[in-house]
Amino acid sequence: MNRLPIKELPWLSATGPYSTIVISSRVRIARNLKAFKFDAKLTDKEAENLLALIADVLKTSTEGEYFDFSLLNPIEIQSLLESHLISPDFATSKKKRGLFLLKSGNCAIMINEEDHLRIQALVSGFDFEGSFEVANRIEELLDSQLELAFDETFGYLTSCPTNVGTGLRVSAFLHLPGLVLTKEIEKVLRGAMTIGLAVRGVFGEGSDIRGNLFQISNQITLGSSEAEIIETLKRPTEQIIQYELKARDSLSKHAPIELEDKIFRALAILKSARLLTSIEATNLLSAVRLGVEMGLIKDYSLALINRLMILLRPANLQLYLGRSLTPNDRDIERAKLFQRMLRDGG
């Protein structure tokens, strides 16, 4: 496998609608073939077969890049996971599995994942119109090759109870540091789960909450139109985006050398540290991050940042150095890879 193309993901591009606090817009749907038994009750060999037929369909009808994950080192694997390319789930299963990523970078379709196909597309900044646009012309193609799980009352037939109906997902990837330093997030998301979405981090469910990014989802699928869906988590995730707003606009009228400080000391440390842990630098970034969401750092571009967001995890990291290395030197690496990037703007 060669390096992900990383700075070619489109999600991190920083130009979609608020990209100053919505990162990205994500799609997944779900879907199952009526030929083939549920993931639960397939043989090895099964499994294979649906494999190798999905993989097939899609590499003669649409352009793009098959990865077998029998081929693929535990570094790969984990480097697909740390670019939101693949589930946890995905990323530890013993299955026979294979990844489909779109030529255009913005679409990947896991393939023996909890269900047959998972076809999740990732768009820059608040736009899970255009995310759904992308992961809906993919399962088009699929739907008109493949008979697909259907039923006329359930609507798409599911592995878990809480995908069936439309089988979507649709979740938002924040940066919130605002609500964070005036103490105002907990309220915000605990409104958010009051109304039924699912507040994370970044890899999902379990996944711990760092550097002030929060992903929040639909849980339900079942009883809603996919418009209805999108709708559901659209009007929250506006709020947020405007409770952000407001919140930065506080910190700027009442603390503003106190903002300033945590803000230019990260970016002296990132410019200057000898040993950089991953939690560390996530954290660092973040503050850093909003010093360009907020135009007081002019050096340095968005998406110059979400690249190092993606570039600073331990698997990326040793792909992108083309090497393996331990813990303490992955932080030495680190901290060399910040100061050069910072030093020369990309």
The other form holds:
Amino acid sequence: MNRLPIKELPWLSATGPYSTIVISSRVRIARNLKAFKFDAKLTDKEAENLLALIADVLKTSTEGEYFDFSLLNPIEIQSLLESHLISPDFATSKKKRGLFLLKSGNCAIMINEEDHLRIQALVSGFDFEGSFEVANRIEELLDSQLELAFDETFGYLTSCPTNVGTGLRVSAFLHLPGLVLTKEIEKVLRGAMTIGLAVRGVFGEGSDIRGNLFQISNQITLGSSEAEIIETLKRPTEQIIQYELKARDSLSKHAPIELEDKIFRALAILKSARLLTSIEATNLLSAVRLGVEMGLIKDYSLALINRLMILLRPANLQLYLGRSLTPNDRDIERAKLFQRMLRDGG
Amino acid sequence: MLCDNCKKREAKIKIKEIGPDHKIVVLNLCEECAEKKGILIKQQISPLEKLQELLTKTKKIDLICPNCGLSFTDFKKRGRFGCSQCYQTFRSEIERIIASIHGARSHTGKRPREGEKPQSQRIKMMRLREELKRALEREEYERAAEIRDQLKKLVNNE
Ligand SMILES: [Zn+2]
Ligand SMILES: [Zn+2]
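Show the form predicted together with the partner chain, please, the one above being the form predicted alone.
Starting with the chain above, the whole complex follows.
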């Protein structure tokens, strides 16, 4: 894999609905083949047969590229993780694994993760339905040619009983600096949790580490249909969007100078720093992103900000520059990258 | 103050977590450990944690899946099945566990090789309704009319 797929990742395009708050919507469908044992009992030889079979079906029925993980180096694997195309478990697994990346760039199929198939679709903005349709098309294509493990009562059978039924996980990747700055984030996210949604993200007292990025997703996969699961997640996501809009509004009414200072100070550092760690760059980029999202900064597109958000990560940076770098060299090169990209406007 | 996790680096972030006893635990972490953790406020209890809890309470039985050789004891230990037939083999033992994780006993969603694909249709209609709403908001009336036609077709097919 000598080319970096992130150039063509449509989920970074910022073209979807509400993409000033929802960076992307993701759908993951877990499936297993009836004819193969699950992960816990699958031998390496059987895993190889599984990979070959699924890769073959995908290659002949849809356009895309297959990556055999035994041929990828650790930086390439890490880059796929940083670009949200594979899961952390898949990245560190010692098993025989493969990834099929659709040519359109909006769907990645992990083969031999915890389940034989993890079909992941990622689209720009707040669009669970659109994301589902992408993943579902691949699921139906595989279903028409392979016998999937299914039970009348339990639905689609998975390695872990927590994924059984629909095998469906729907999630939104959110940028919520307004709620962090107005200190309402905990209350809002706790609300989502009380209705059974999973919330991930890091925020600490006073420091907005990890770029004010959060993820919410469903946890329950059995008993609700696919459409119902999407509905369960849609309403609270809509609500969070409204809260975030209100928070941004209140900031620009009550603390416009402080807000602009934060945004333009961050931009100045990103444009002129000589050393940037990935954490610092992520946080500063969040402030610049807010400036772009609120129309305070007009020189850059959100797509460029999204691209930088992914490109600044260590493995992506090294692949982009085409050489491996020590951590200190990475901080230097990252600073150069920001200077260049923000000067040229991408 | 040193990080509660690695006990090496300076703690910079205060994190609240809900511990196993449902009490809020405060952790002081360095940026690296906080990033690795990736979770600030954990769920009250995640399905995976609930599974582990339920499995420790489950009685031992001498059952082995004839297809993959997984024993019920192995399943109790790791919480993962060895093959699709395990669900059949251990059915009476796992029904209660699955019901209590999901709050439901049976699947109501998609099925393999369905002719009509009601879920896919329903979600397509949901998407079209959203698109219609946005087209109207942007006053793109031609596009809105197109979407209305598509929706009508889907409704008639139902
Ligand atoms: Zn630490
Ligand atoms: Zn079995």
